[in-house]
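First, one chain by itself in structure tokens, the form predicted alone.
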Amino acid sequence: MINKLVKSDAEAVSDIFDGATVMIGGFGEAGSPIELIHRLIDRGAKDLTVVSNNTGSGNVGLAALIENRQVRKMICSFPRTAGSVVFPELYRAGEIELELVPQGTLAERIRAGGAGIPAFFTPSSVNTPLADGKETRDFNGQTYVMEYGIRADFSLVKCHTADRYGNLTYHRTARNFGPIMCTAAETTIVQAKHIVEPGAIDPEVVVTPGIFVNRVVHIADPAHESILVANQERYPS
């Protein structure tokens, strides 16, 4: 078995290259891998396409990555939320691209990419601007829009517990997009709050099997986006 543990979060993201497509887990704050994102900012990779549920909050995490002009395009469901201050401004200025995807469709596009399914049909977005230019087909009298599966060069994911072989469990809603993003990337990088010995995780409760994980880094005290935002912190400071 392969030991997936790496020594630092900086080492974990050290090969993310300019122009890469990067999936970033999280549903708002829940499951957002703040430390990995901040190390990606330090690395300086640019012209990234980022696939995530939203565009981050305040001036930390994903929002900070965007503010640092490292993201060329966002593929997401919620580009503007209560705490979004960076993305809307850059988008209005024409400095960043947006591909807006309904949340369920986004999840299925990622799942399909991980399962090797090139495309599928969904009723979501029929007769809306989001369907413009896309193939449609009728099944049993209902119109469906064709959507393509998404794959990425890298996924950045936060989990609760991991072993050195990359088997993962998650904490409640922090599970969100993490498991499917692990399957849909060429390289999956995970930050884990707890590292345990192989066998300590009951196989029946493993959510992401280690076969889908390439690197795990131990982050014992992960940052909470809401606290950083409440304290008006910025990254880089």
Contents of the next structure:
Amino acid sequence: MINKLVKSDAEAVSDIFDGATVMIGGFGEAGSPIELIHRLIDRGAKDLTVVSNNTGSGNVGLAALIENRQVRKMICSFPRTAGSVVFPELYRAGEIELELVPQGTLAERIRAGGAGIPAFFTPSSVNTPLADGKETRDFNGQTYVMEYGIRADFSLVKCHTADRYGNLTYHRTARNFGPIMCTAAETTIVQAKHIVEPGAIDPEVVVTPGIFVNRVVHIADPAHESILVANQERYPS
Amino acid sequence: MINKLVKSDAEAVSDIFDGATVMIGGFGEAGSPIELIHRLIDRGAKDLTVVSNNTGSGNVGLAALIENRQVRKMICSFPRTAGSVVFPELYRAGEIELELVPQGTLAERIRAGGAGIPAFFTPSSVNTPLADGKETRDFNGQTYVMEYGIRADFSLVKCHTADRYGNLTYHRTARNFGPIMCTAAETTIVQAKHIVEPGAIDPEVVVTPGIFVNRVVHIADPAHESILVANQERYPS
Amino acid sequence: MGWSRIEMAQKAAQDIPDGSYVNLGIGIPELVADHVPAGIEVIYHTENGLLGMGPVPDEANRDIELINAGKKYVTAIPGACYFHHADSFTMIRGGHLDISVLGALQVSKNGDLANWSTGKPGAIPAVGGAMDLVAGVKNVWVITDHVSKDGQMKLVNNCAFPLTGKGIVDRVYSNLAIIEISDEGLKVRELAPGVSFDYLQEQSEPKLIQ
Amino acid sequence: MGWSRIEMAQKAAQDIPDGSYVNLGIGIPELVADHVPAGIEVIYHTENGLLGMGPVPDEANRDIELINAGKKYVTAIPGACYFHHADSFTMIRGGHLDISVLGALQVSKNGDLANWSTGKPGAIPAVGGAMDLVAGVKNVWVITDHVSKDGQMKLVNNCAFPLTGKGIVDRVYSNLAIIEISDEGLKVRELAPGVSFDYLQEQSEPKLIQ
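I would like to compare: after the form predicted alone, may I see the structure of the form predicted together with the partner chain?
Full complex below, order starting with the chain above.
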């Protein structure tokens, strides 16, 4: 029988190893799997390369993972947002690496990684410093830059509803990077607000087919990053 | 106001011109927009390049379009299926061109065309005659072939439910090439079994966002290709 | 003298054709949505996965999982839809959007845009979706103060800051004027109240066409 | 002597590990689904956009919009999902499927597969998803008669027909034997009832390992 449900968030992340590449879903707070990130802090795996659009805010979630010195390198499009203090400080101090990728290129690289496409050409970033040193090529008189698919050892994703096969739906703009990150990791770990029986999700509306998911943990009442930040909470506290 | 609904299927295809590249949705009969194809036969535009997974069956739909000598070239993965007689005959007689593309490469080329990706690398067809003359390249010790995005002047697609913005849902395995073909044409023309008010389709379950669709025509009771074929019908009759 | 932020947004809003698909950048561009003339239907795209973005909700209807690219609370209109990031940038990169309205640090005479980094040491570079938008969207409009807060010209012969894209800006809505950028040069379409052409030229490095 | 078509399918079905994601090609491979042992849960993928393909429906429940890659009527199990073709081949090309079971015209000693065209003049070439499956799926199993209807050996030193993929077949289930293909050569894992190793070798061009 296929049963991807695991008992606890701690168990779900228990094999994330030092030096792993970890994709973390979310666009700002929306879709950020804060419980899985906090368990990764508990676990303490270090020297991580993290692929995520932003770098978190305040001193919880992704920002706390960075603050805890577990992240060697960030691959992201927008490392500074309102309330992000941890990454900018470490970056200015030269203590964390940054690979800055245009948001659409980041999304396409993740999608390519999941789809078995090792490289593709895109018009984004041509004639800018972000294309420096990259191979370019003309198609139909326009210049494109070659970008590579990205794959990760683990993806951490937050969804709305899941079943034991790993079929997922999302909620509003919390969908963002979740579906493509599910496809691009050796091991995809998902926290779900609701767990239902197979068949309860209409097969027409499944967003992430179960084949892309390895583990699902039920987090019925996830913390709100913005509330934790407003309360000046830290993790670990 | 945005209103992509057009009054008739004839009006929907009235500007398809000689020499156009036309993508036609469907995998076999499922998802094949038979009414739009028949109106294209009425219109008579010729010298078409048609992108479609198959070549139709019997003497109706896509097979009838080919039989009517409107198609100069087929780009497809599987030109012979049970009941396909028209294409094989013309092909053997040297009267129609064929570009045979592996099914996944065909899907990815259409998706790339719609996504502004001019070319990508894929492992499919490496070391086979379908990669002959194509550029190959090694990534991480494996060989890949470079394939190009495809765009069309028109896409003809069948869906289940649509609204006036062009938001679409599909039905079961009739979804197949529809969503990606919608993205890859200058003008995307859709026949829908049901038309609803904007907002009636849950925003979480829209499969094709309206931005990819130009025209929608209501065909409440589409013909079943397999029944027409079983009855040995022809188009035009 | 000149236009306020809201008036700049109004000017841009009035130029959006009925039925357009539009992406609004962070800052003044966000204000454009509030000023589209009655009778015109515009569909707003936000790159974090929503087509059919509606107005800002009242406090009771905020949802931390319904935000725009600037991470601010928004709503969804009837007929909206959600999608993932790769599909969102298929819309952008694939040329499906009609207009991208962006802010700017500098715009050059040939339409180069710099809007993501000052390139200064210690600055945290952050590009977001800007490079994809300028590469993929048919019409790129910039809304910006004509001169920076510290008195530097923003309309320049050559951008000193790192580029977002080369030759991609079609039109600038500044607090002083609306300027079209084409192969023929920088053509002033409209001057703000109280702004003379000569004054505008003084505030602009490239030669302007009246 | 030897196994029937159904027995070949049974042999393959018994080797599928619990929890596998499996794509079944057209022909004998389709029969595999009917013979998975009780207690084992296998999820079937059909490349035209369904994960969780169920058994053939009775006549009353046929839907022309619910078919498999061979365009035959199928059903969907509870927990199934539909998706478009690009997503379907993301599953295939991206390495997410565990097993692809295919038919063959020829299999060579180093695991090359030819199964899409005889290359003969007048033949209509049709490749479908086979080249994507062999390029992307971890384990490629072939089910085929050991010798063709016109008496030609199918297990050959080098494929004469155009290739589907090179060095990608891991295992062959024929009516005479189950053969593993690896760097060490062609190893016979099981002989069908009444088939001797010598007889099998006579029907096979490459040298087999007992």
